[in-house]
Structures are given as C-alpha cells and as structure tokens.
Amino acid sequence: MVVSFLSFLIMSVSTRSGFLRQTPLSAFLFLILCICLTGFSALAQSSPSSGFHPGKPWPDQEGVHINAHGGGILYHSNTYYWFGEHKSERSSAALVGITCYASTDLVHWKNEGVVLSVSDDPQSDIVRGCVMERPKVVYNPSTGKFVLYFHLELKGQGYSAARVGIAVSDRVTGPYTYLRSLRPNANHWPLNMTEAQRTSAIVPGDFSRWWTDEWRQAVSDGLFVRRDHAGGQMSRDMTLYVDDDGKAYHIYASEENLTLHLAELTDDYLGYTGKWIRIDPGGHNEAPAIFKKEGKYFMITSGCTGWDPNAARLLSAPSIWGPWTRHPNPCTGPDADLTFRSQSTFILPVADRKDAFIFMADRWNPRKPIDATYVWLPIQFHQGLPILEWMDQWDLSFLVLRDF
C-alpha cells in the first residue's frame, strides 16, 4: 500500500510540474513521512511477523488458517513442528487425519500437510469418521523412529471406546503408519494403590446415583480402575513428556474422566512397562500439559465441562512419580475463570531459552470446528509457581525468566 502510493505520487511530481510549486517542499516531504508511517503501522498491526494474537485467526504461509487443533509440538532439527487435528467445517469427526506444520520461529508456519489420514477401510479402527483427538509426537534417538499417539474414539461408539491409538514413521513429517489402537495397562496396577483398594469388593453397580459423597469415595478408592484392570484403563485426553533422562510418559484423562493416569513407555516408545500412577484421583481432570522447571514438575489441567471451558487447573510434584498437589486456577486477567475461554493442549518449552515456556490452548468452536482459534500465552511464575496472564499481543522477546 505505501509503495502503491509513493509510486504515485512520483508520478505526480514528474507529470503535473505544479505540484512542487504550488506545495512547499518540506510540506511535501512530511506529508510523505506521515503516509509512511501510517501505512507501517497498519502493516506491523496486521502482520502476524508482529509476534502472537491470541484468540485471532493464524494464517498459514498460504494464508489458510492454521488447521491443527488440540495440538503438540515437537522441536527436531532446528524446525518446531506442530501436529493437530484436522477440522472440518461442520464435524469434529476424523475426516481427513492428522495434519502437520513447520516453523522455525513459532510465528510463520509452513503446512506439511496430512501426516497421518484417515482409512476408507471399515474395518480399521482409524476409518473416516471416526475421532482423532490431541496428537503428540516424540522423537526416539535410539531407533530412529518419530512416534506418534493420539485419543481414538471408535467410529460409531460415541466415546465409550476410550483408546489410545499409536502410529510410527522414519521422517517427522510422515507419512506415519498406524500400529494398532489399546487400553493401557491391562492387568498392571498403579504404583499409588494401596492392596485395599486394589481387593476391595465395592464394584460400579452398587451405586443406583453418581455423585454422592459415598460414590465419590469409592471413586477415589479405584472404582473404575478395578473395573478396567483385566481389559485396560480408559484413556482420553492425552499428551506425551519425555523427560531429561530420555524416559518417555503417556498422560491421560481416565476412569470416565474422573482421574489422570500417568504411564512410563517402554524404551521404543512404542508401549507400556506397566509402570504408572494415579494422579488427582475423582477429581474430574481433562486436557493434560505438563512441563518442568529446576528439577519440579507442573501440570495444568482443565476440568469437565463439554465443548465449554472452565478454569483451568494446576498440579504440580517435586518428582515425575509424585505426590501431585493441586494448587488454584493460574489465570489472571479476563476470562481467567474461563481459562480465556480456551482449553489447555501442551506447553511447549521454547528452544534456546532457558525455563521458557508457552501455554498451548485452543478455543473450541463446535458449531464450526475449521474456525476454532488459538490461544498461546507465555507461562510466568509467581512464588515458584507458574502464572497466565492474558495480553492481546505478544513476542518472543517477552520470554525471560519472571519470578516476582
């Protein structure tokens, strides 16, 4: 636009004479600053070079909004590569797959296309229509192999299927191949389970009502655990942490999303130990984004309320394994209690910067799910503990280490 105009006026200087007689030079020069400048303000306000906008479309290098929700990141390479679900204009339903994005500074994305795509076989459990939810993918030095897990829903069940599906590729990029679809830990017990728990003859069925103090009660005491534990724990909501040791962790919402579990995977990544803990037990977790800071571990968590948001929760433990404390809402600012009106998907630790980290969120819009947003805020810390304060804009520069 300003190019556009100082082209014309140019062209007004060299064909109409008068105009610098009749317009004092200095004048004239201003009056070009002045058009300048405006049009650097607008372009700065405009351009998503300008940093993050939370909550505002996010074009693509194509300018096609960014179309992976519910995402994660992997940094590989010097590149972050972004997976996510791929929506469609009137469903949340697996229509397509998984979708992948590039970038090497977090604000321009390249689109790399479906990574992993629907089946039209009706026997697979990934057939179209079915539902593809939070995708992570983690890097195995040791094989070479870039892995991938994702919430499945079985198509047709609603979400009574509860599985966690896993897929494996030799490029980050894919395309990956589906492994198989399970229940995590059949036939293991948690760690923080106590033998009486574990033997306790109160089953489900016993309860005519939810809700109760007596049926929350039993809901911590294993409940649904016990009822899973020969076929497998529910698993939802989900995210993948590997830690500095190289040991990597399945975390998911279970127990008809009324308690957290988290899982060690073996050492390719492509399975369980049988190691794995409880954690928050009937306290209605979902949407898991865990990240570590000097040697202790965060969590924040979203309660269970639909496709509508809810404050936003966090936990936090001195070792991987526990105890896990939970601590209140780290909003502030508008819409706190609403967590901006977002839900948490990762927290992504920034490359090359020491205890940075951005909170990954995304503003579900089910009525058309393509033009659901994002919402990224930097994570700052109060007393030791993580806070997240809403800004309209932001960049990278503001990712220092705060602690007041």
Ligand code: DGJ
The other form holds:
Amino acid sequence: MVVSFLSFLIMSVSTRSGFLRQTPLSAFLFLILCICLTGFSALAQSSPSSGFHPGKPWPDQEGVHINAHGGGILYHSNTYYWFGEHKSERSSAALVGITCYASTDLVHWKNEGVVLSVSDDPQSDIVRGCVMERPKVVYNPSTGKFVLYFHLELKGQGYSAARVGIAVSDRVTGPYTYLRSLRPNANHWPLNMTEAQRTSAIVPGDFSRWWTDEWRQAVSDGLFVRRDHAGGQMSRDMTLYVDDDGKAYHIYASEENLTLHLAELTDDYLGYTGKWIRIDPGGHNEAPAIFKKEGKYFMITSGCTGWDPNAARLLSAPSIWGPWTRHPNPCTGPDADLTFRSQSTFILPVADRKDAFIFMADRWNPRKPIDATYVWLPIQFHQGLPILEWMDQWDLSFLVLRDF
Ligand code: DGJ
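Given the form predicted alone above, what does the protein look like in the form predicted in complex with this ligand?
Next comes the full complex, this chain leading.
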C-alpha cells in the first residue's frame, strides 16, 4: 500500500515537472526505480510474515511457492519438518520426488530439497513418472531412524497398483533410502470382520453392476477384503499416526477406496504386525487425517471425487481400535460442503500448546499442479466435536484453547 502510494507520488511529480521528457537517462533510471518498487510491493504482498493465509500462494524463504502437496509434518528437535509431493507445471505424476521444508514458527519455511528422489532405473518402483502421493514421516526413537511412507502407483498403470512405499533415513532431511512397496496385511484378517464375513462365498464377479443395494451390502461385508486376502489389501490415500505409547499406525484408503483400514506397524515402524481393522466399511473415504484430544480419537476425511473438492467427513472413536462413529461434516459457513475448496491431508498438533491442532488441506489445481495451494485452519471445538471455520487470515495466537 505504502509502496504503491510512493510509486504514484513519484510518477505524478516526475510527469508534472517534465523530468521525464528532459533527459533520457533520467527516464531510464525512473523506469528501473518503478520496476524495483513494483517488485518490492509484490513481495511485500505475498510475504507470509503475518501468519497463515489459507488458499493463497505461500512463498518459502527464497520467495518460491512451497511445493509440498498432500503433505504431513513431523515435529522433531524443536523444528517442524513438512514433507510433501513435488508437483510440476503440467503433471501430477512424480517427476522429481518427495520434498521437505523446515520451520520453527510454521509460517516461514526453508526449502530442505528433495529427500526421496524418483529413480532413473526403469525397473524401479519409483521410476520417474510413477505416482508418489501423500508422504508422511515418523521418527522411531528406539532405532533412531526416520521412516517415510507414501502412496505409490506404478508407472503406466493408472491407480490400479494401490501400494504403499516405504523409505528410511538416519537424518530427518534425508536422503531417504527406498526400501520396498507392498499391499498391506496379506493373509491377515481384520479384527472386526466376523467368521461369516471371512468365509462368505460371495465374490465380486457375482455382481454385474456396482452401487446396487446388494453390492453395497456385500462391500460392507468384506467383498474386497476377501478378494485381496492373499495378495494384500489395496493402499491408496494415507497417513501415519504415532500414539502416546509409541505404537505407530498406517491408515489408508482400501477396498477400491470404499473402506479405510487402520493397521498397526511393527516396533521399528518398517512393517506390519498383522493387527488391523476396517473403518466405516463402504463409506467411501479418502484423505484420512487423525488426531487425539483428551483420550478420544478424531479423523477427518474426504469423499472420493478425484481432484475436485467435496464435503469433509468426521469420525471419532474412544480407542484407536474403534468403534469408529460417523458425525456430520465438521466444516461450517460458506463453502462448507466443499471443505472450503480443499481436501484434508494432515492434522498437526501444535507444539507447546494444549489441545491445539491445525487442519492441513490441499486446494488442488490439476491444470497446473505446481500452483495448488494450502488451506490450513485452526481446529475449534463445539460440544466436544471439532469444527472448521473459514478464515482469510489467522495466526498462532488464535490457538490459545477456546471452548464454546
Ligand atoms: C484424490 C486423492 O485424495 C489424491 O491424493 C489423488 O490420488 C487424486 N484423488 C487423484 O485423482
């Protein structure tokens, strides 16, 4: 504002005094001054110094829009590390890899570079052009390793592979070593599937059409769990969660995106114990993000509409093992039915503040994926349930616990 006013003032004075008409050198210098002022003005307008600006470009310390989509945050040694998908100008496929940014105040971010690069080896699972989405990193204190999980789709196979990729590093900012990919829990039944459901003879081929009442009932009864029992369960949109007791869980969209699975990881976080549950069978949830408040677990998810936004969903449970109950959309106000034109990716507990959580979401831009923005909003609580309200701008001072 001040800068624009100054530019205007200089221009008016210069024009009236005939300064510009008199010397070509002065005119040139004047032009340079105007360009500098305009550049400075643009930088000042995009500066994140005044907190969070949901949906707006978010420059890193070098002034470049942060490229860490579908991300999650690890708080380690007094620093927040934001891991996300690198997106390109024209493609959502992985052409670069997983990126990392570091911050101590959640507003100013330093680009730490690519922590897991795509491979140039055509035989590699993570060859350039595959899909690497929704990376999440956790720290394992007993092994001293940082463990990265992400949704992997093999190159040239669309979204049919539905695998999870696992990588590991001794340093939080990598480089991470890619270990393997898999479909979780092969030959393990979920805790919450009955004997009748496990042994049912109904198979997907029995249905000529999807979405009928009979088909929905069969899905709810584990139609796709049985189909994938031997080969492992499909694993797409995902998050990781480490509970207070150090146990870690992988939560992922499975069964053709129709049911969420929550699977316990081994003590080193590098594999699965085989203990898992289904959540909201047939509920069609993607983009799971989880947090815990006063011993109760909450999960915010989305529906399944590709890159288009839809209404968020809320689930809660008294134990991580359930039962998980669905609640109404936690968003309120204009655009609530579109999650403010965004899709959940992570819920961040803010360090040193009790019960303070940030809902992190992506406002996708499939025509120009690199320009997708971030929607971060504080989680508020109403009658014990989380709610989300749009804010054009806010800062961490909002997160002094407020209860209605
Ligand atoms: C929605 C998912 O949430 C995204 O992560 C991505 O997989 C898109 N679908 C692809 O259409």
